[in-house]
Every structure is written in structure tokens, then in C-alpha cells.
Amino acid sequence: MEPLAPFSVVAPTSLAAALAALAEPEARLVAGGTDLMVNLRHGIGAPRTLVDARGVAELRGIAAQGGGLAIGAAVTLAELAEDARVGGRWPALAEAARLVAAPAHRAAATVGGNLCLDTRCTFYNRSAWWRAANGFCLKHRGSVCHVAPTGNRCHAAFSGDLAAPLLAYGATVEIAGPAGARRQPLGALYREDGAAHLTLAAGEIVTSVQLPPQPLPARYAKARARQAIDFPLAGVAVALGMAAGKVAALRVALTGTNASPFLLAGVEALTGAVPDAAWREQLGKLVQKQVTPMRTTLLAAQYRRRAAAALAMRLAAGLAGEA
């Protein structure tokens, strides 16, 4: 770990004050800091100012909204996991929150931080001297992606857990910035580029997440090297609705394998069918075709691809059996 460069901390109590502070040169938003501070200790970034979001009233709380829920970006993962409304109607989201790291991390880490988590790679999340010895990388101070040296795109993987169940539920996000506020589907927050995976403009922040009023039954699971603390090597959320013994609706979302979380395409072809073993094999093949894990972790890409498919098949089977 490197010594931290000098910085100041401001603690605004309103969204307007937070946005004004973020407009200053080299300012960064921080809430729990469970990922950002580790990166800063690795010499990745040196902001002059950290804008503490924890005291911003507009970013806190979980409230009913239009039959669904609005979740503030500064809500902690512990608060999310323990909320009875979330666990009762949107259990996949509560499951994902409970699976993040350890209790101390969840007590500090926030919903917005997890959704805007920096991408990860074995060539990026290292000490400064190690990265310097390798000529740095395309994501930070270098010109080559060591995962795919002949390409021109960073392949660092997005490893936030919450995005997958939220995508499966069809959640939207509220964004605020210098140009005002807007709401958009969660998927529009991301792009498939490990070096610039968020579509937020300069000075913009996620302020809240909106859950729909009538969610499909859904579950979340992830593969990881250890059964605690680790980021997902493959995380899968499946939302499945049944009618007359057949699949009436299906949404599958994945995280941990690509540079951005994403909804599985082509699932419409799997609706209207009985979710038997052959159907699950089709689902698994569809997952394997669309995930693109690279050599960004300590485990093989093919393992992560097969793990994602196996998790999707297992979750779908469980949901169909419960219907």
C-alpha cells in the first residue's frame, strides 16, 4: 500500500451542496469508501477533495414510491439486506446485498457505491510498484491492456453484486448533475468498456434506485473463490414467471464476467415452454454465448463462463419448482 496523497474532505448535507463540491477540480464522491480508499492506497488516483455523501439527506432512506420502492444511493448494504420490504418483495436484491463481502464492509458500503463500483483486473488492482514494473495498463497510465495486448479496449470486469438483481427486476436509476436530474433504465448506466464503464457525465451522481411495483419472482447467486468477502467471479440473477406450467416471463442478468453488468438477450425464445432439462440446457448455452470473461482474475475464463451458465440453470430450476 502507498501512502495517501494529501486531500481535504467536505461533508455537504444537501444534494445541491454535494454537486457544487463535485464541480471543483479533482473532486471525488465517497460514501463507504470500501473500494475507493483501497484504490487510492494502491496509487490509483489522487483527488484533491473527497466529497462525503453520507450526510446528504436526499441520498438516504428507503421509501414507498408508486407501489414500488425508492432506495437512496447512500443507503448501506446492511440496511438494504435487513429491510423487510426489500426481503419480502424483492428477495434477490436482499440476497445480493447479504453476499457482499463481510458485515463490516456491508455496514459501510452503499447502494450507489456498489452500482458505480470501479472495474477490476489482476493487472490493475495491484500496488503502484507492481503496476509500474509492468508498464501500467490501458485503464490507468498505460497504453496496453495486458489481458488482450493486441486490442484497444480495457477488459477489466465489473464486479458489483446489486446490478444483476436490479436489472432482472427492471429497476431504474435517478441521476443528478450540473444539467439537472433525469431517470433512466439501470442498464443505460453502463457501457462495455472496462476503462470507462459508466455513462455518467462529469459532475453527475446516482441519487436513487427505483424498484417496480410488481416484480417477477427472482433469485441471485454468485461464484467466488472463497465463500466470504470475495467479489463475484460470476454473478447471476434470474427472474421467472410461470403460467399453466410454462415459462411466461424470463429475465436473466449477469455480473462479474464482462466489463459491464447486462441482461441476457434472446430469452424471448425460451418463453412459452416447459422449463425441463432440455430447456435449462438451452438457457445455459445462451449464457455461455454471451458472457465474455477474460484473464482478469486468478481463475480461468472458461471456469467463469461455465459457472455463470450453471448458476442460471440452477436458479431457473428452483424458481420454476416454487411456482
The other form holds:
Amino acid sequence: MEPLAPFSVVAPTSLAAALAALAEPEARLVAGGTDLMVNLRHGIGAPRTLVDARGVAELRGIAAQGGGLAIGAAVTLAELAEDARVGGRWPALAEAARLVAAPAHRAAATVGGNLCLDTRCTFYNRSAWWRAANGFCLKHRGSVCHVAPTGNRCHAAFSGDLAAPLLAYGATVEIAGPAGARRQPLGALYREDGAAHLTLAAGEIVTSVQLPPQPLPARYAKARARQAIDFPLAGVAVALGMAAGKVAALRVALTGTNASPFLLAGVEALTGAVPDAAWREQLGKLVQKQVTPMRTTLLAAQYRRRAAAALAMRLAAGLAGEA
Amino acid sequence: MPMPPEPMRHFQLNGRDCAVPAADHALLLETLRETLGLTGTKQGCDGGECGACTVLIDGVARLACLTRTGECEGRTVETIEGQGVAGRLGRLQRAFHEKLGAQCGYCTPGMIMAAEGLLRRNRSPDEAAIRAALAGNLCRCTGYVKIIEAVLAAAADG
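Form predicted alone done, so how does the form predicted together with its partner chain look?
Full assembly next; the chain just shown is listed first.
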């Protein structure tokens, strides 16, 4: 067994206590541990203290809020997938939760953890000795990105599934930290940098995510090597509203292809039109232009680009057909 | 510098009270196998990718390689060693034996515990439910068909 560097664990029961614990040097937040524990075992990070989020009252539960829903960051993916309100009105989110990893992961993994998932790369998610033998990498301890050695940025891909449907539904996140609490669009939680993809300041945590009311009909799908356990090679959420046979509203969000999940830009040009084969081709082209998969997985980047486009076209066709 | 003594952890293990020393950073897999000598729970990938270390915590399938022992405080933990009753095989063990659901056997404890978790909440699962429940458990021998037949047989066995 690879040795785990010693750390101590604190289990606060209030948000104030959790934030105080996180203000200590070398403290890290942990919930289900399905991402963090693996990285720690790979020698990525050596926190002195883990702050267990799951007992924090303010982070728990799913509550109705102004016609929408507020989902606590410590809600597990299993709880999210089984929630009747989520499944009934925000099915793409339930679908994304159901498609994460496998049941034993979903019983532990949380909404906050999935939103703040570390980025992934075939040169990064490796044992310490493997990475050491390769001179480490730009994301951790090294100076070269093995994916794009001539560049000076990290291309590790964000692979959380929930972010895509949440972006498509127009979700916001609430963040708490030493400077107080704030609410912002989910997209502002991320930046396109594989080595620093979260915009959270030191000591800040995501406390909840808010789903606005009156969601558009939406679906989520992802491509992956195996249909269980694996992270997405490309994940796509499409929200599409029809009126009089034409596309009245369209939001497309992607994950697994770039260093951050993102909303597809330029979809306005696709509204007001009949979603026929030519329309779908246009959508596919728009996706292919904006996804920037690199060789961070064992599959070719071009495959992931085309898979993302194909999934977007397929989901849009399905939603247009149902309307 | 001498290490501080490891705190005692208390949980129900296979139906019995258990008190075991474990540091905050100790993983349940280590504690089960190395401190308690319960080597039925297998160490596979050490990264949550294979399911070989699946145990039940409060009746729900969890991965012992990603779970800290301290998380189990006051809870129930069940491992493959709790499947047999008075020296007799449990229904899943018997079904895996009779239906040839085990070949090399390395994935079998995890498979059986994941299946046990399923049967607790669904007494008569169909094949799709079994496939979904075992989706995180890798087997490189059987091709899964015999494993699914074994779980179906165990469910029919009541």
C-alpha cells in the first residue's frame, strides 16, 4: 500500500467552525474523499489537517428556494440522483449524478466535491514514482507540460459531470470564506487553467448550489472508455426550449474537454430556427470550435472533439423531437 | 520524535462491537487487513477503480481504500468475513460457488459485498439492477455472466 502522509482530521459541525479550521495553515476540505484521497495516495499534496465537511449542518440537504432548489455542497451524489424533485424538474442533473463513477463512489462523493474536482491528465493521475520518473509535470512539482511541452500552461481537463447540467440550467453557487458569503454564477467558479482551475480564494469553500425555477427541458450525456467508473472523455448538457416548431431557447454546456466546464458561446445564432439536420450540423461545428481537448487521456483529442459534437447534436435532436 | 498513540475507533464490525487503534490518516482497508487481520477484503487498485475492497458501511457499499477508519466511528461495518453464519456459507457465497461466479477469486469478496448491499434494498433485482449495482467491481476472469447468474440465484434463494 502506498504510504499516506500523516494528517489529522477535524470534523466541525458548523460552517463558522469549518471556516476557522480551514484558516489554519495546510488545511484542506474533504467530503467523500473519492477524488482527494486518491491524489493524496499519489503524493499530490500533503495537508496537515483535513476538515471533514460532511458534519457541517449548513452544507447538508436539498431545500426548495423561491420556486427553485438549493442543494447543499455536502449532499451526496446518491442523494442527488434519488431526489424526486431533482429527477422530476432537473432530469439532466439527476442523470449526470447517476452517471458518475459507480454506486460505492456516489454513496460517498458530494456535490461540492464534484464541482471542485481536481483537473485530470494522463501525466498527472499517476503514482508518485511514475511522475518522479517522468520529471513530474507543470501542474505539480515539475516545469514542463508533457501534453504540450513547448507551451507554459497546464492542459489538464476538468472532468466533473455535474457542472455541465448546472451550467445549462443557469445555476449559481454560494461561496463562504473569511471575507463573508457571496453568490455568483457557477461559471465564475472556474478559469481556463488546468493548474489553477478554481477561482476560490484561500479559505473559501462552495457551500451550496442554487437551481433557478422554470428550467428548460434538458438532458446530459457523456462519452467514456467504459460505461462505469471512468471519467468523461466529453460530457455535454443541452437545454432546449421549442416554440411553434422553432428553437426558442438553447443552452449547451460542456465538461471533460477543457480545463474548465463552460457554456457554449454563440448559441443565439441557433435560436429562432427549425432544428433540422443543417441546424444540428451548425451546432456540432460550434461545439467542435470551442472544445479544446488535448492529449490528456489515452484517447486522441480529435475523438473527444467529435464525440462532444455528436453528443450535443444527439441530445438537441432528442429534445427538439420531444417538444 | 515519538508518534502520539493512535486513538481508539469504535464501530460494529460484522455484528460485534469492535475497538481498534487507528490514526486519523489510517484507511479502513489498512485497519481491516493489517490491524484486524481480516484479509478477506482485497487490496486491488488502491484508487477507487476496481471495487475489490468493497465493504458495507451502515448497509451501503463503500470502498475501504478511500474511506478513513475514523469515518466509521459509531457505524456498522460489514466485510466478507461476516457473510458466513456458524461456519456455513452465506446465500451469496453459496450461489457464487454453485454458479461458478468465482474463478481466481480476487474480486469475489468485493462482488459479494456489493451484491449484498443491493439485496438489502432490493430483494428481487433484475439483471439491469444487478449490472448497475456491480458496475464498480471489475472482474478479469468470468466475463461477469456467471456473477450475475450467481446474484440472481442468491436472490431467488431468499
